[in-house]
Structure formats: structure tokens, C-alpha cells
Amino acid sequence: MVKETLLHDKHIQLGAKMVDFAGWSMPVQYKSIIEEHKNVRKNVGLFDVSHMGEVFVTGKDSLKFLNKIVPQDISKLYNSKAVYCQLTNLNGGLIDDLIIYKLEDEKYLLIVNASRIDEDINWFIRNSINFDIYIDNQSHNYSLLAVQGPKAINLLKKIGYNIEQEFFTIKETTLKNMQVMVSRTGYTGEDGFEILIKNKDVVKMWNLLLDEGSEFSIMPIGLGARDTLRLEAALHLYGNDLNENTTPIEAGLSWSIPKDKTENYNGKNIIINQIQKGTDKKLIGIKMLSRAIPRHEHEIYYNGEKIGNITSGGFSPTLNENIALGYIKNLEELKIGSSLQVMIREKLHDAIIVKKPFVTKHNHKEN
């Protein structure tokens, strides 16, 4: 049975086209994907991302436990601070990518991908032996709304959220008599916030944001524009750009791996070895030189030889060009500006390697 968020009926009322995504009935678009995409870049958009998972880890060994299961150094987090992490297996492959928030000493919140909740929980439990912790999956009790775009801050202030907040932090507060946790994070490359709220209040919050956001040209945004927005920002999608056979280094995430972390973690030897000696494959950004649209699993060629596959691809509404992410053999001569070809409908189409992200990110704005 396909699961539904608490906002399912609202999406239907707004005319959304619904699709099955990770076992959830989710809106893929309300009007036009391109229109929704551009509105987030220019104004503000409202996303229902309640399919995401929320897991609390508490107890006196919670820090030691988290430092074992992710390459990032969780000891560097201060209260309310968040960090983007990867959940690695014993071979350094990616079980999931997630955000870890330190709420207070011995209390952390993990936001995980909808498609990986069961796998993540299983991995947490398998790795929790000999740690004095409590793993509390609260995914079924919370909903999550994303408010994204340059006018997101204006909307949040209008409804009473006047807290000074740095990028990648979380704050607990009350908005219009509703208890919420507000993080300055997102998946669009724009400034924005994600509001974690109890299920009983999510419809009220959704209506409030749409009503109060009208003066900022707010629009509800579906999964279609969410995907084009994150692709332009070169943000990974688990199952496309990340999987259990790909390491953080191969995925271009070495910037997130501390080189001085002393604690051992799953896959550390392999990951550190790849940092020092390189990898056999790498993730690149691609721009097509024709109107052909690259899609997941399309083959990438160089000098007549297949060297990789597209992992995510599509039309960029901001650039008015076709772009993609893909893994290729880590050949020294292939750099930014190098020519490639992509096999689309049994025909090779010219492309070049370009710098990631494809558009400038604006998610480090200050109040």
C-alpha cells in the first residue's frame, strides 16, 4: 500500500499530479515544473517533504556511536549545529546520506532519506551493540515542510520567526501556538528553511504559509521542480548519484570528510586510502551541446569508448540547457572543458565537462 502524508488531500485540492515516490504518494507538480522551479529561484516555494525520516539518538554513548557510523567528526558540533554526513558500510559505500543535528549533549536528530529509513534503522541497530544509546524512530509522528527561495526569510519573519539563525543550524520555538523545530537547510541551492512539526499541526502550518506567503508570490512545489533545483545545484540524489557501491570520495564528497578524525569509522581505511591515492571513477558535471536530454543510466563515451553512465540528468530551467551528473573512469586527461558524448536513443550526442554546481548557490545568506 502506498503511504500518504498528512497533506495528501491538500495536494489533491491544489490540482497536484501524484506519483509513487519511495512508497509514498507525492505531488510531482501542481502546474508547470518549469514555472515552479523558476518561482523558487526568484521568490519562494513550499514543499511537503514529510516522507523524510526523523530518528533521534540519545544516551551517554550517542557521540561515540555517531562517530563510528559516519566519517564526519560529530564531536565538533555545538548545540543546534548540523552537519551533512554519509552513512558508510564496511567497504566505504554509501548506505545513505543524511543530516545530523546536535540538539544538546547526548541528544541528536538524524534526518534520513525516505527510501532508506528501514535500511538505516537496521544499520543503526546492528552498530549499536556495546553502546549505551537509545534509537528512537519518530518518522511517523512528524511532518516536514521546506520553505525555499530568496523570499523565504521574509515569509518566516512575517509569521513570527525572528530568530537569528546561521546556515545549517536548528532552533526549537513556537510559531502561532505550534511547536516547531526550524533548520536553515534545504535541497535547492537557495536560502531557505525546513520546518519539523508534529503531525497534528502540519495542515494548519501549510495553510498559514500559503496564506501569508501570497504577498511573496509563494507557490506549492512538487517533486519535479525539487529534482531540477537540486540537479542545478549538483546536490546528490540517493539511488541515482549515491549507492552502496559508491564511496564519498568517488562521489566528489571529499570536502566533507575530515582528514584529522582519529576515531575509527566504518570503511575508514578504504576512504582514507582513496583520499591519498585517488579513485578509479569520479562524478562529473556535464552540459549537452545539443537539445538531447540526458537521463539516468544513459552511457557516456570518450574517443569511441564507453567510460561511464549518467546518474541524474535533465533540462535546466535556469540555464535553458540540458545538464547531467555522471560517473566516468578517472582518466587524467578528462578535465573541465573536455569533450564527451552521451548515447541517447541509440545516437551519440556531443557534450562537455563543466564545473559543479551548474548554477551559483545562494544558501549561505545571513539575516
Given for the second form:
Amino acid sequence: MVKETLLHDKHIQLGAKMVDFAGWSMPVQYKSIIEEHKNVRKNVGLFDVSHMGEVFVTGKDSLKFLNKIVPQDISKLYNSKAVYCQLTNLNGGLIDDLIIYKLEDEKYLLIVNASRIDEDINWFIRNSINFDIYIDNQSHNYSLLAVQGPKAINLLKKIGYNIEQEFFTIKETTLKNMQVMVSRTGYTGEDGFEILIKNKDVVKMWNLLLDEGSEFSIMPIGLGARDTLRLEAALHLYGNDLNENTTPIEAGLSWSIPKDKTENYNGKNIIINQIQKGTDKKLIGIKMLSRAIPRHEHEIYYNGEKIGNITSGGFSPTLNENIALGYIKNLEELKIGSSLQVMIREKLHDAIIVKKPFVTKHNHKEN
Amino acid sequence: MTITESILCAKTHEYLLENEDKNYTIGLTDYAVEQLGDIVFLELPEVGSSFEKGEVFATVESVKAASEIYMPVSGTILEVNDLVVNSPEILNESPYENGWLVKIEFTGDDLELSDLKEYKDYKEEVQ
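What about the form predicted in complex with its partner chain, after the form predicted on its own?
Entire complex below, previous chain first.
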């Protein structure tokens, strides 16, 4: 049975095309993926991401428990601070990627991918033996809205949110009598906020944001543009770019892993070994030199030899070019600017390795 | 008569418009381009190549996905629309006037036309 968010009727009213995604019926686009995409880069967009999972971890061993299940150092978090994390298995592979928020001592919020909630919860439980913690999956009680784009902050201020907030922090407050947790995070490469709200208030909040956002040219944004936005920002999509057989080091996430964390965590030996000795494969950014579009699972060639696969690819509305992420054999001679080919419909198309992210706040504002 | 009153449509969403005897224009229906969303890439065949009815002769990519385009009848490619190859968004804007794909010489027999539908019947079926 496909699940619906509480905004399902709103999406239909707004003319959305709905698709099944991770067991949920979600809007893929309202009007045009390209227009929605550009509006987030230029103004502000509103996303219903209520399919995402919210899990609270509380209890006196919560810090020890979290430090065992992710490579990041959770003891570095102060109250309200968030960190991007990976849930590693014993081989260093990724069960999920997630954001961990420290709400207060012994109270943490984990926001996880919709497609992985069940696996995550099972993994938490398996790892919770001997820890005095309480794992509370509240996904069914919460909705999540993302307000993303350079004008997101103007909109939040307009509806009465006046808290000075750093990137990757979360604040609990009330907005127009609705209890919310506002996090300065996102999945678009833009400034923006994610608003965690009880189900009963989400329709009211959605309407408020759309109404008050009209002066900032707000648009509702579907999963289609969410995907092109995150690809331009080279943010990984679990299931495409990350899975149980890829480690954070192979995925280019070394920056997120502290080298001095003393606690043991799942997969630590392998991850540390890979940091020191390198990996057999690596995730790279690819730009096509032809107009053919690289897609998930297309093969990557170098000197006539297959060296990897595309994991995410598509048209970049900001660059008006075709871009992709993919894993390749970690050959020394392959670096930024190297030529590759991608096999698209039985033909090899020229491409080059480029820096990630493909789009930064600096390079799109000039357009 | 408007264009949609003159075309025949395939189940796979291609339309066929008769220009003169044995000479047809092929394109994608407005329903198809609407379903595809923003079109960003088109691969069309070479002039002179021949295809059987039902064969894939072209590929269209929207932001979302790649889709194959099938020959509604057998034919030889006489002309391809370079305008849509260079500016694929024209397909979204004008599927019947500027956004046609290829012109062909019909090489099959008339029986091949029998499973194609008039636009209004096609529209009823897909909606």
C-alpha cells in the first residue's frame, strides 16, 4: 500500500504529477522541473519531504551509542548542533546517510532516508544491546517541509522567525502558534531551512509558506527538481551513489570523517585503512561533451576499457550541460580534466572528469 | 481543419500526418510531451535509413528519463527536423507545428494504418 503525506490533496490541487518513491506517493513535478529548479536557485522553493524518517534517541548512553554507529564524533556536538553522518556496517559500507541533531544532553534527533527507515531501525536495535537508550521512531507523527533558496531567509523572517541561526543547527520554537523545529539545512546546495512540524499543523504551515512566499516568487517543488538540484550540488542520493557496498571514503566523504576519533565504531578498521592507503574505486564528477544524457548504471570507459558506472546523472538546468556522478577504478592517471567516455545507448560519448560540486553559490549567481 | 483532426495516433504516442501520397510527418502527441515533461535531448535517425513499423527509430530524453520512439508505420527517412535536435524544448512548446520529428516515405501496406487511431479516440483512450 502506497503511503500519502498529509499534503497529498494539496499536491493534486496544485497540478502535481505524482510518482511512487520509497513507498510514498510524492509529487515529481508541478509544472516544469527546469522552472522549479531555476526558481530554487534564484528565489525560493517549498518541498514536501514528509516521507523522510525522524527517529529520536534518548537515554544516558545515547552519545556512546551514536558514536558506535557513525564515524563522526558526536561528542563534538553542542546543543542544537547538527552533523552529516553515515551509518556504517561492519565492512564500512553504508546502511544509510543521515543528519544527527543534538537537541540536548541525552536527546538526539536522527533524520534518515524514507527508503531506509526499516533497515535503520533494525540496525539501531541490533547495535543497542548493552546501551541504556530509547529508540523512538516518530516518522508517522511528523511532517517535514524544506524551504530552500536565497530568499528562504526572507520568507522565514516574514512569518515571524527571527532567530539568528548558523548553518547546520536546529531551533525549537513556535510560529503562528504552531510548534516547530527549524533546521538550517537542505539538499539543494542553497541556503535554506527544513521545518519539522507535527502532522496536525502541516497543511496550515504549507499554506502559510505559499501565501506569504508569493512576494518572493515561491513555487512548490517536486522530487524531479530536488534530484537535479542535489546532483548539481554533488550531494549523494542513497541507493544510487551510496549503498552497503560503498564506503564513505570511496564516496568522497573523507572530509566528513574525523581522523582523531578515539572511540571504536562499526567499520572503523576498514575506513581508517582506506584513509591511509587509498581505495580501489572512487566517486567522481563527470561532465558530458555531447548532449546525450548519462543515467544511473551507464558504463564508464577509459582507453577502451570499462572502468566504472554512472550512479546519478542528468541534465543540469543551471549549467545547461549534462553531468553525472559515478564510481571508477582508482587509476592514478585519472584526475580533474581527464577524458573518459560514457556508453549511452550502445554508443561511446566523450566526457571529462570535473570538480565537485558542479554548481556552487558563486558560479550560478553570475548567470 | 486543424492538425489534430488530420492526424492518426499510435498507442505508443507517435502521430502520423499525411502530407501527400506516401509522404508522412511523424511526431509525438501533445499528451506524450506533456507526460515527458521538459525535453532536453533528441536523437533522430539519419536521412535514408529505413525502419519497420514498431521499430525504435529515435530517442527522446526529458529531465526525468529517456524514452524510445517507435515507427507508427514502415518507412524511409526523407528529412529530419534539425530545429528540434538543436532546441529540444520546441517539442514541449509546439508538438504539431514546429516540433515534428521526421518526414518519411511510407513503404508498408495500408493495413499498417488500421491500428492507428484518430486523435479524439486516442485522446479518450489515454485520459
